[in-house]
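Just the one chain here, the form predicted alone, laid out as structure tokens.
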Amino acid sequence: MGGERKGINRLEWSAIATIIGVLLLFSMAIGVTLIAPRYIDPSWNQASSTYQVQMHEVSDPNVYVSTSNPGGWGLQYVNHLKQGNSLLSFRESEGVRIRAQEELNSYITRENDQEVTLTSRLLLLRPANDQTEWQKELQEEWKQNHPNWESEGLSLPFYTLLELYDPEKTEAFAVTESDGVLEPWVRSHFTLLGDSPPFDISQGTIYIQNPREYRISEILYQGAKNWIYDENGEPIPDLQELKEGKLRFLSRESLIKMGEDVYRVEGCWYCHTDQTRTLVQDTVLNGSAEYPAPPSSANEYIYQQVTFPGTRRIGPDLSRVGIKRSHRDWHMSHFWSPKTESRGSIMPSFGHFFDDDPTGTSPNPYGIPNFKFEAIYQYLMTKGTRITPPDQAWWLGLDPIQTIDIIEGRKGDD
């Protein structure tokens, strides 16, 4: 029986000891996790650039998203100007003139400036009055300047003519030059007129290029009323009626939420990853015609409410899908029937990403795109995007990583 009993004691504390093992185990591994980074490399828990943070934080929740005229398929950003908090610049370019009065000529970044004007004045443009009469002014002016330009078989160059003005607002809503997933940005060579944003803007600024009014017509469409862009129409008098109603607009930083759950309620991790490996290959898969991806690291994430780096690629990986597919026709097409747009593809067609068009007036071929299509895309377009700023883009090759350096050996050689 002693010897029994001696058995039992050792068995219990051999268990003990296991438990105690086990806590120590996981405590540990939870200190790595999120204790340690914090102390050890603070770049796991900071932004990877000052870029990334005014995206999220200053641009995806004042840029709004809705869908094109009545029997459209494209989209529509619009962006909510504040004043004091929007940089706003009115810049001419080669098929672009600007006029002003006298007071506000000095908000106008002319063609050959070399800096950039910004000011967090809300000022807005809109088409000038006499548009044939100027039009014929610029014309004559470039004919003295292209004397033989018949001979040479040039055109005659066709301008956009705006006129900036003061609305006498402290919020707008503005439709801008910008394609949706890369906003303007600066760093250096600009000037600031007036007062300074409530954001940082030492290492370079977003700002909104050209912003003219969002305004709205009604009109007849299948029998019932509904609403198309017009600049000659109703402004949008508040945030409530841009975001309800027979606008229904949704901040592009809720639609990245929603496509993250999205992504997350359809399984899409199952199959594809959501990590650029430190691997030639992955550097070079991920990467756009001319120059590698750089690695993924912990400050891409930051943002994200769930991570989802992933353990299979039977699907190619995501993590910089923002820069190689930021098409949206693409990616209406990929969902729709993943075999037209990759060949030999295992991917399911999510066809409830699109709804039908019983009146059969959509061009769209795929159906019309819902709210589930619309939040992935946009969740998607930030893969790979906001690592760095366009002006150190590593898809131009100015990739601050050096991953080439990396890949032919040369990284660290005096």
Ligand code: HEC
Contents of the next structure:
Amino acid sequence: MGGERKGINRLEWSAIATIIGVLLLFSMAIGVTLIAPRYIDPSWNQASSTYQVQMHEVSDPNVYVSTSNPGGWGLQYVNHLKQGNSLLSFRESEGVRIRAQEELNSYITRENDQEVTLTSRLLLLRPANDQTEWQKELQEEWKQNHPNWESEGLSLPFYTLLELYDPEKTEAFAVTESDGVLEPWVRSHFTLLGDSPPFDISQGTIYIQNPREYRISEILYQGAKNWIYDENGEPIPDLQELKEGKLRFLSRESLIKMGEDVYRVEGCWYCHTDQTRTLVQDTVLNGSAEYPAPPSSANEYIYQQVTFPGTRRIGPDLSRVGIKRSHRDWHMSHFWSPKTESRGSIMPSFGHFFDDDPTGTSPNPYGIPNFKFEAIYQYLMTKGTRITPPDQAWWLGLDPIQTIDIIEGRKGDD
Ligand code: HEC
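Target state, the form predicted together with this ligand; input state, the form predicted alone:
Let us now look at the entire complex, which starts with that chain.
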């Protein structure tokens, strides 16, 4: 009898000890995951720069991409411009001249201006009327500045002549000339005309240079109705029209999200890492000996739903691939057939990123990239390009992150 009682007591004690143990572990887990990080590095969940925020909040949702359609007229990048929201600049350069009516003249940044003129007023550019006279005038002027041009073997320049006008709209779509990886960015030396936009421009801003309206025309291609970009065609009435129906544009924001998903589903993380460690071999491989790439920091990933630091490097690390390899053409041919770009590559070919349907459902293996390709490309291009603004970036040798100090363990000593 006595022995039995002792047994029960022992059992009760061990049950109590287990419960206490579980509670202790549970509260420690809460402490480690929720409370401790706040005291370790308060910047880990904040954006690393204003540029990162503005790319995510201002640029990405307003850039729209359409993948090549059956006509094969190539990729289109379009900016969604909104009165009082988008910042625009109209800028002359060596080969581009702009004219406007008296009232709009102050919106033009001339070639030798020290400051970029920006505005949140919705204005657009179009080819100037009766260009012949103006073209001749400019060429004469150029000849006077280059009297020996013929003997020096120079050829007569041909100018792009544009006119600034007020489309009297509150929104419009504009063709973007860049391939959209790095946006024009100013922190100093700019004048803002008109009202300030609703986002913070105090530390710098993304602006759209020389916007021209995106217009399309319908055409027949192999018996089917299709469309092409055409300067003299019809403007796009609204966002819905751009996103739905025949045009099928997707915002860069949604492509980046899709790209994250493609990366996950295709198992890219099995062969690639997404982290530059604080080791010389990583920073030099992802940058160069002169301009080592900054090691990855937690806040680079704040806009990602899933992160893929990875464990094995069967292929190279991808955390700075947006700088190392920014050309869309390179990625196109690499995903289509990795061996053509890298001799002996063991990376599998991703033929299903290419077919003759933008949504990627057609079984025809045509070499036209579909949205899976655009998504993974846009996702890869965020890697390394958003840590710091392009005008103070490490690949220009400016290194605001002090990479050398980090890899040599000096950062944080002061
Ligand atoms: C079986 C392993 C494997 C898988 C899976 C894989 N890769 Fe690769 N990847 C490699 C190897 C090996 C290389 C180096 C040779 C080359 O350039 O093809 C490479 C190279 C690359 C490069 C060029 C990087 C540079 O700095 O030169 C990119 C970009 C890339 N892969 C992206 C991807 C993406 C995105 C996926 C998923 C859709 C993926 N890879 C899936 C093995 C893989």
